[in-house]
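Single chain ahead, by itself, as structure tokens, in the form predicted on its own.
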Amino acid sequence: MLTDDLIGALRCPLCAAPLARAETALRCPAAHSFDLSRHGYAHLGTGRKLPEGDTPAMVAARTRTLPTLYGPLAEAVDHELMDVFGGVFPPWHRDQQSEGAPLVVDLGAGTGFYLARVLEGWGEAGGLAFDVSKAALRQAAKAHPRAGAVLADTWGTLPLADGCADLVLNVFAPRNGDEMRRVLGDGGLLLVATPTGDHLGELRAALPLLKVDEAKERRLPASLPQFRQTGARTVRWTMDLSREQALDLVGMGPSAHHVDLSGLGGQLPDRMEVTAGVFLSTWTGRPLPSRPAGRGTRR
């Protein structure tokens, strides 16, 4: 749900002014107006064509799969945050004079599965899920009582105030380092999850799926020069899958945009074991240069 506190972190994507609720829309002082969907998310697109997002079929597969098969990754995210935070969220720049609850921003959030798990562990925090898929945002808008959902291109300028986020999540999603650093508060934390080279390797061997770049983990620091890495762990687990579950794993991922799934079931056994591998890393922001006027701040 987009509460007034969460809306307070948002900024007009056209002029960067603060937004406020106005019946079924969000408006800035310059009268730019953006719809609030009846499904619960804010549409902060600016008219240009957005990147291709998850289709309704991909979202349905993701909704079935994440709670049943990706629990180990959600637990690993919890453990990584506990290790970094020592059970106190957020531990860095807040004091009794700070305004508002801690804010978690999930970029490329999909259905909001990981954001909801993080919010469940940090009782005072609110969360904003960003994605370009309307089907995914319908799920993210109701993923957790303290979460709101926003349709926006995470490759562009994020409609968020400077330094508004205490934690930024980036799980299997594109990384816009400059914007992630701009919206992350000084001392805040970025958590990134990327697939390892052997992630779903058995499925990739059996089916004509997109390959995982085996050098992705090594290239990650170069893609985030605005940040300093503070921690890392690799999470692996084995999934015992039915044919239907295996097809859901394929159908929820990027290969679903490029591969005809209708005939793939015949190439799979009734059951198979599939390896999942994810590289988790945490980062803090390097000092920012002087910021140009106009973006606005939340605190």
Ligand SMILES: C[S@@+](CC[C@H](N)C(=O)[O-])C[C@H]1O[C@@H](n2cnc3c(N)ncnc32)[C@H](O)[C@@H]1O
Contents of the next structure:
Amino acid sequence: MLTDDLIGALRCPLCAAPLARAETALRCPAAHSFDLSRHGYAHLGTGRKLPEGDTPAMVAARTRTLPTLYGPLAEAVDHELMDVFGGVFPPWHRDQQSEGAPLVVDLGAGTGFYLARVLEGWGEAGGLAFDVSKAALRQAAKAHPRAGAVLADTWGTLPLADGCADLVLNVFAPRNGDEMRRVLGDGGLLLVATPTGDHLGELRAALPLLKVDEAKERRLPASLPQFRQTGARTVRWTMDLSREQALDLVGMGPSAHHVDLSGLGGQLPDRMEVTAGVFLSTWTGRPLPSRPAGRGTRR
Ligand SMILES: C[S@@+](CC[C@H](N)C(=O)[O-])C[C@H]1O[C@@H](n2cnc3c(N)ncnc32)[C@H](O)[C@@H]1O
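The form predicted together with the named molecule is what I want next, because the block you gave corresponds to the form predicted on its own; please supply it.
Every component of the complex follows; first up is the chain already shown.
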């Protein structure tokens, strides 16, 4: 639910001023107004054309798949957060100016599955899920009682105050290093999950799917010059899938945007074992020379 505390971290996407609830909208002092959808998310688009997000069919496949097949990744996220901070969870030493509850921001959050899991382990924290897919945001808005959902293009300027986030999550989603660094508080943590080269390899061998970029892992530091890497682990597990589950895995992924998936079921056996591989890395922000004024500071 988008509580007033969470709204306190949001900024007007047009003029960067703080936003406040005004009936069924969020409004800034300059009277820029943004709808609060009846499905529970805030629409903070700037009016520019938005990138294509996941379709309702992709989101439905993701909703069926993550709780049954992606538990090992959610557990690995928990472990990584514990390890980086010596087993103390929540681990952040928040600076003295920090006000309000800690904030977790999930960029390209999809259904909010991982955000909800992190909030579950972190009693006081609130969470904001950002995505451009309305179908995903409907799910994310109800993923956890302390989570709110926001429609915004994460390639653009995020409608968030400088340094408002204690933890930024980026799981299988677009990465905008400059903006992730701007919104992460000093001493906060960025956690990134990317597929390994062999992720869903057996499905890729059987079907005409998009390839995973094998150099992605190596290129990650170069794509995040604003951050210093503090930890990494590779998580691999085997999934014993029915044909329907295999099709859901394909249907929730990027190939669903590019490949006609109808009729692919005939190319798959009744059951098959498929490898999942994810590279999890954690990062802290490099010092910022000076924060440009304009988007406010912490809540
Ligand atoms: C592969 S899904 C991952 C979702 C979620 N993190 C998970 O792992 O379950 C990528 C998500 O990023 C969203 N997305 C793609 N481009 C985006 C953009 N420019 N801004 C915000 N979200 C975007 C998609 O709609 C989709 O929900």
